[in-house]
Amino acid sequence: MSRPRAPRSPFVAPAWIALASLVGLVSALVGDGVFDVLSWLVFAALIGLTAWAWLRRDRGR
């Protein structure tokens, strides 16, 4: 007999987005070179995530 799945918290995704934003901001402020590349990658991924969610959203039709 399998256990019923627990409902997901609505705060999980925003928490991961906030953590990624924090990593990007701190890496941009801390150093040059690899840190700059890391910050660009993080923010590009966040922009991509936003575009993906916007295109996938339910338009209420």
Given for the second form:
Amino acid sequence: MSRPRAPRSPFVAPAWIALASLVGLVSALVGDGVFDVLSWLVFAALIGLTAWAWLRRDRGR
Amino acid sequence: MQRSTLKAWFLVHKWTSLVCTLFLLLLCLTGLPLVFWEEISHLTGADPEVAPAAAGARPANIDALVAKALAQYPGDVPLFFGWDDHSPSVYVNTGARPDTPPPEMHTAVLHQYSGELLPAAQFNEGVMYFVYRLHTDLFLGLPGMLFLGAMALLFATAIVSGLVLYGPFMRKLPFGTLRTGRSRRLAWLDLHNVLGVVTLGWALVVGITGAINTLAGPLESAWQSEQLGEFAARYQDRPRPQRLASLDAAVATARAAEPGMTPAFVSFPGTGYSGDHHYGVFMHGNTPLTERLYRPVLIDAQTGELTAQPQLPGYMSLLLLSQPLHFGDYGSMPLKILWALLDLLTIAVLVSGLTLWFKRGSTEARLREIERAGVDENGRAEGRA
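Form predicted on its own already given; the form predicted in complex with the partner chain follows:
The next block holds the full complex; its first chain is the one shown before.
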């Protein structure tokens, strides 16, 4: 018998997104090369998240 | 969350957003070209390509470069001398008097090695300068800057209150829910929520650092009166020197005093950056972080002797570090492009917020919408179009 899962807080995703943004912002500031790449990946992921939400939008009537 | 608390947050979000949205739209629109200011200047010829230094060439004497710049603007006095970290060029700002404000300054750009005058445009003319002033102070000086700073703080409050409302609205919905096939209002609301959360951290940092940047003038004044005032007090009864010591030698002294750093710019006496009796040679490091954190070296402008190497106070370091975090110019071209895309997403958040306000109903109806998480008992959207 599976245990019922506790509902996930709606703030979990925003918290991860805010944390990732902070990493991206600081990363390019502390160094070049790999630090820049990390920053690009983080912000590209945020743009990708928007595209993902748009692609799986519910168009049902 | 209790209904009265929810209502309070809703009203905070509504009014902070409404008051700042039009100004934020202006800031986002003008900020977009400013991210690419350097590239646009190159493309339009306002910032010409500079030939590399000849092999084995030595930098020209700085005093000779300043004299050449002054010859372009008879009657002017030198204000600032600066190095371009990305090309072998230097600039000299001049003006009618030592405290000439930036909009009235003249600029000469020279090749650092050949001493040749380069055909660069004035920094305080042209379309990009117009956009810059619109973005920073609405052409109103300090009052305009402080006003936009207040708008940036309202924006930050709107983001935080929006996040608080996002919680109860999304508690029954998976992250990224976008329902475009039901009511138009619901589609805009979902879009507003998704884009708002995606841009959350970035927009908060850009908004807060923007507000900090609007305090640049007062913070610099505080630094000058607090720290530089201490050194200036030693020269209290002396008139400002008429004959200045060699700047070339002063820069060499500053280099020797801070061997791990390179000079970024020099302020002449009377400009407000180094008191009335000193050259302020502002040294910086060569990493993305340390190149923002200046170390001033004060050189007596009459004798050329080293006076002091004061540490920048914490609030000045905070100001200098907030500048790249606001402009996004510290992670090469890919970061600039991503910065511009996030700026566009923020514009979409603002437009969707305005659209929701135009399609508004009563506060009670909106509170019910949040409490029911935008779905009815059957999982369908409330308020079909």
